[in-house]
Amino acid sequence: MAYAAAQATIGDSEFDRDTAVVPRPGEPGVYDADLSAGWTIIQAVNGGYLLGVIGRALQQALPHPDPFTVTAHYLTASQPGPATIRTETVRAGRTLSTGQASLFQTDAEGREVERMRVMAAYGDLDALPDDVRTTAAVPPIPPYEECFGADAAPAGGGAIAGSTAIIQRLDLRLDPATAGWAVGAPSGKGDMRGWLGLADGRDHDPLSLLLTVDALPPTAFDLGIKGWVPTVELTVHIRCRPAPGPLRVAITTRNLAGGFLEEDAQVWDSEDRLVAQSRQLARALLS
């Protein structure tokens, strides 16, 4: 399998640099960040990448290292450039700590605008017991080399990724069964599946798992709906530390009503373990 070459390591990669936060001197719990244009969809910054930025700030602010559950409400679209993250420790327990954080940017009139608000619980994934009982099944995705990358589409169609910058940061291979929308033939089932790594070969960790649940094209494309699908709310559960190698991601929607749809995601690692789950509510722009 021709996965992306491991040119980067955890802690020394594009994702790590672009999600870096700097504590503000004299203001405990406040961090400065620079949102990279490399993780945008059209002009808005991707919601999963934003979770990675805020997740890193909470990782520094809380006594536990790993996100267990993170819920984000997206209030206004974030733009590339400077941002401020204000965190608060709600409770610090023995096995879990809970915190909240908000990301702010300054608008064209010089006013501070809250872009998103997050509530999260952190713990230590390495301290969890090994007992696993699940009825969840590994998604039926074809081998990596049989899936479509950003520079190819079925039947000679256009590029799967479109012109969004984030696709250059990813090693994404879509299941052909969920890529028909790229040539004008969506299945109508509301599914999206594929292999996902980072373009520089960096292995995944709990923080980058926050990105993976929102990194594939939206399921609305498989329903025949084109255009941006902005997230309203996103909740992610991190279940265990992922093994090295690309991930298998499966996302589905079961109900589009009133201009909103839900997306349920499962993320599986190279050892066939369910490492992350999520649900989000998103707007489907129908006109």
Contents of the next structure:
Protein chains: 2
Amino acid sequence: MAYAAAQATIGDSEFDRDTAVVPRPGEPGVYDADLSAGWTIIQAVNGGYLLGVIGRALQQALPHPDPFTVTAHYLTASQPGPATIRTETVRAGRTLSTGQASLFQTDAEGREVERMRVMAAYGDLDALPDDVRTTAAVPPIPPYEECFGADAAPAGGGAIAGSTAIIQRLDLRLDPATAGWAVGAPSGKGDMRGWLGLADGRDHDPLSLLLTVDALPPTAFDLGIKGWVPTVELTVHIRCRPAPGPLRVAITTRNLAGGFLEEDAQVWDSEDRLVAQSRQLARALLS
Amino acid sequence: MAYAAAQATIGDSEFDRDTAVVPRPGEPGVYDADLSAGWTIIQAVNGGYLLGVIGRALQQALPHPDPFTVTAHYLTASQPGPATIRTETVRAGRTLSTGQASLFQTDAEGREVERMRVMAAYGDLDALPDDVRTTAAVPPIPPYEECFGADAAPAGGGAIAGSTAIIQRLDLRLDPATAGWAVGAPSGKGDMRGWLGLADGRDHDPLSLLLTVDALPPTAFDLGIKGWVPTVELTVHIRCRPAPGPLRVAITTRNLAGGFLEEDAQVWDSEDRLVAQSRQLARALLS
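Let's see the other form, the form predicted together with a further copy of the same chain, since the form predicted on its own is already up.
Everything in the complex follows now, all chains and molecules, and the chain you saw is the first one.
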């Protein structure tokens, strides 16, 4: 199995370096970051990667370490390059703390433009009791070896890789049942499923879970829609610290109406635990 | 059919009066409200009603009329009585505008305390194209006449009504399959379904849809959990203007883990359209 070949660790990996934030001296709650061109789709910085950056700033600003629920509104398109994150501690409770953060970049005219705004509650996943009562079932994804990577068969692989730099950072293997769009045969169901690791072998943690819910191709591709599908709002719940190994991610769209659609993601770890749930509202800009 | 007996209209109803906000002269974006004791559960002001109040303030503050996606973080428990809502227009775009709002109340020591904070995107539902591609199916709820209201059989009805004032404002009829908890026999599945109108006969609109996603008894009751289930964060997407008549609401919890659970709600109108979707993260405080 290709996964596990590389050896990056949590704290020393591409994801950690590219989501690093530096507290600005003398300005409490303000962090500087450098958005990497390595996590782009065509020219757009991936929304899940942005969540990782802003999530790390909130992790430093708030008294609790782990994102429990994070909501992002994407306001303008982020560009690779310098960014400033301004955080606010809204409430610091015993079990949970609530924070807000905005990510800004400077435009060509030198004006500070807000790219995204986030509200979040942070807690301590390791402090939670172990009890689980779930009726959620692991999504039906074939074994890792039977799924399609960007290095797979020419037609499918090429289309999946496209011109997106982020593919080089991910170990993404799509369920063949949801990869038909890559060869011009979408299923029409609005599903996208696959295995998702990080290319350098770093295991997942709560911060990289923020990335995983918005890192697969859009479900719209499986509906046969080829245009851009920008996220309006995305909310992710982190329910459990993920065990080592690649994750399984399943995303579904049930309702495309009036030019908007929801994408519901569930993320499962190698011990068959539901570690994250997310829903986003996106626009379908038909091409 | 009991529904349709009363004749309140959108704009002239209990919900409209109780969610009214008054712009504060000389302070743009600031609104005064009076939280009604009529929408409480025991002593707590219902979170869905609060969304209606703050949603109305954002409707007045933003250039677009309809909530498309609204996220609320509940910070401290709201009390019936005066409240101040401070709004901010984050971004005003052509199709969507983004806003933020906080609801404050004054505590016994005269300090202003933030009760909840909301981020939202507003648009114009009537400006959307009519296209719908959906695989979502109407939830299996028996006819209105076969569901249980607060005036139903003594045991069930009494337990449903409890000491909650909000029951008087709602025309809530629970699916018998999810009402077993009221007679000490919860199904254990984590489901809650029913018909939901407003008691005075007012039809639903996008603002009252904000109420509907948090107005049924908690799914935790159907899991046999009797304690308080406070909402940490709730996000609702309004997908369509609802047709006249009572709505069908179906809420499910799949994953109770570490003392937290999600509640996923879907709301369907009388023309079988999916008009709202929501998910909240709540804490299960076991009693």
